[in-house]
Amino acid sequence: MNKTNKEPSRKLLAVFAHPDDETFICGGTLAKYASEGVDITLVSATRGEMGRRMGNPVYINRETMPAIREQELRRACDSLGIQQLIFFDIRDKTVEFVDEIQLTNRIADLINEVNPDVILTFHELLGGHPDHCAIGKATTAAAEITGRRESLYFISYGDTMEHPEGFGYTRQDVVKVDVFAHLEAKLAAFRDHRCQTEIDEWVWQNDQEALARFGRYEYFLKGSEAARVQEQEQEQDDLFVATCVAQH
């Protein structure tokens, strides 16, 4: 009999508030990982149901919109590989309201299941959003409780982060991430959603036109202290290898 050892592939797990955090802000690493192998599970806090954005022309109203923006998740989930998707079903604009503890344990109690080796989430402070901000507090406590901080990066606007200086950062505290093989996917997902970007006219131009207006890169803010308080000789560009030598 042959016997062939296979390595056990490695896990991601991205905690965000609503359809779309996930393509908007961090599509191409996605798309990068999950073209590698890696086995991505997601979560959308709510459904997203008060967003203000109906589609061009408007095709949806405020009943409709939950159920819509699910199945345009799933489409972007598919464009870009992620395997799994959960919803918490919050209320939209409502998640820095429920209670804390309760979400930040259930939080924890999927970190202890899915055992991923990356997690992502927004920054407490720098997430912009309310909703945001506050899934990002509740992940950030629940690595710490299951002894994850080492594994917990934060997602960031654009090319802030090439200049983490202004938010009180050094570049060691950063990884930095070549997304260019992966913008088609990153496009395509942006498309999936269809409700929220049909009033931006440069996302439905021709492809060539359309993907030049993302970056190459996606910048993530390390989570842990003692990540960033790593030497590096080089530039990080890789959120695994960043958090295996943090482990070690």
Second form
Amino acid sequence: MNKTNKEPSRKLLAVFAHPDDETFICGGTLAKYASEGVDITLVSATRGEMGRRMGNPVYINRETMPAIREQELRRACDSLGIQQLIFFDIRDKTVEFVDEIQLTNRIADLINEVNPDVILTFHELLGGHPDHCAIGKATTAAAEITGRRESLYFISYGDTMEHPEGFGYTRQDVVKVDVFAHLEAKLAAFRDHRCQTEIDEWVWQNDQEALARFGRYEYFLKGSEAARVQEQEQEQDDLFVATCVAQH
Amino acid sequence: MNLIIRNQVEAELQAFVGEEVYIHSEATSFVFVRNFKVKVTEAFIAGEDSFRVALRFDELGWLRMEALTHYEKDGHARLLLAGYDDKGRMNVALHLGKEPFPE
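Compare with the form predicted alone: the form predicted together with the partner chain:
Next comes the full complex, and the chain you just saw is listed first.
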């Protein structure tokens, strides 16, 4: 950890849609960078208040859900080491219907305020859920208008980007982060999102069995065309490489 | 949330008859409607383990939902009905309140 003190404070801004996106998709990476002293700001556009999983056995109703999921996310942020949490107060399942320009400007303002080296969001087409695609599209536009396209990376599910060719990308477009040393933090955050994970028995098995379910790597797609065409000998394994090289 | 006891829920529903009521209604995977305001003119419940609830409103309206299993009268005098599966996943919800639900 001595390294941390010598480096300028690095910052990461993650702009996601629901409580648990940060944990389920890239919790290992967030825990890794937090442990290295990176200052992390997380946006959750919604409180996930329209979720379907209401505890198992059930203890939540639609009206109690927003406060419960907010509290779960706050705990998960503690487990992962995320310092700042911001809610956009958009109703779950309606992100694609809010004013796109206002949403983009709001994210652009935040980018200017936080001044992040790395911005994480969803790919606007590969995000899956409509809320994911909508927040990804707005964040991508915000990165563009703030001139931060080089800092932008798209999160991806599991190890799907081990084979990016199927999505029209190459290995050079992918950053593969080794999160092995941070899987305990990821598991703790999974358990913090109790109402969403209670249904998944493996999460609640003993730690060793549960940890074995996680992949060793998390994958990110470069958000910048320029970053992608750069000739690279080695596969990139660090989100901060591009921006840190640019700064030095 | 408690398992629905038909006569208790029936009595709770009757308390909204003749009133201006805000409704949240959803079939979780497909549709939700929040804060539509109607004047409830009749309210019904039917079923054994899984219940149907129907409301007549504004002289000409129907709202009917099925697969309801649980209910709660919450601290804001709202009647919350919901249908869950055996793993706690919500299938449907029907909430009635005399004040708007949070947006």
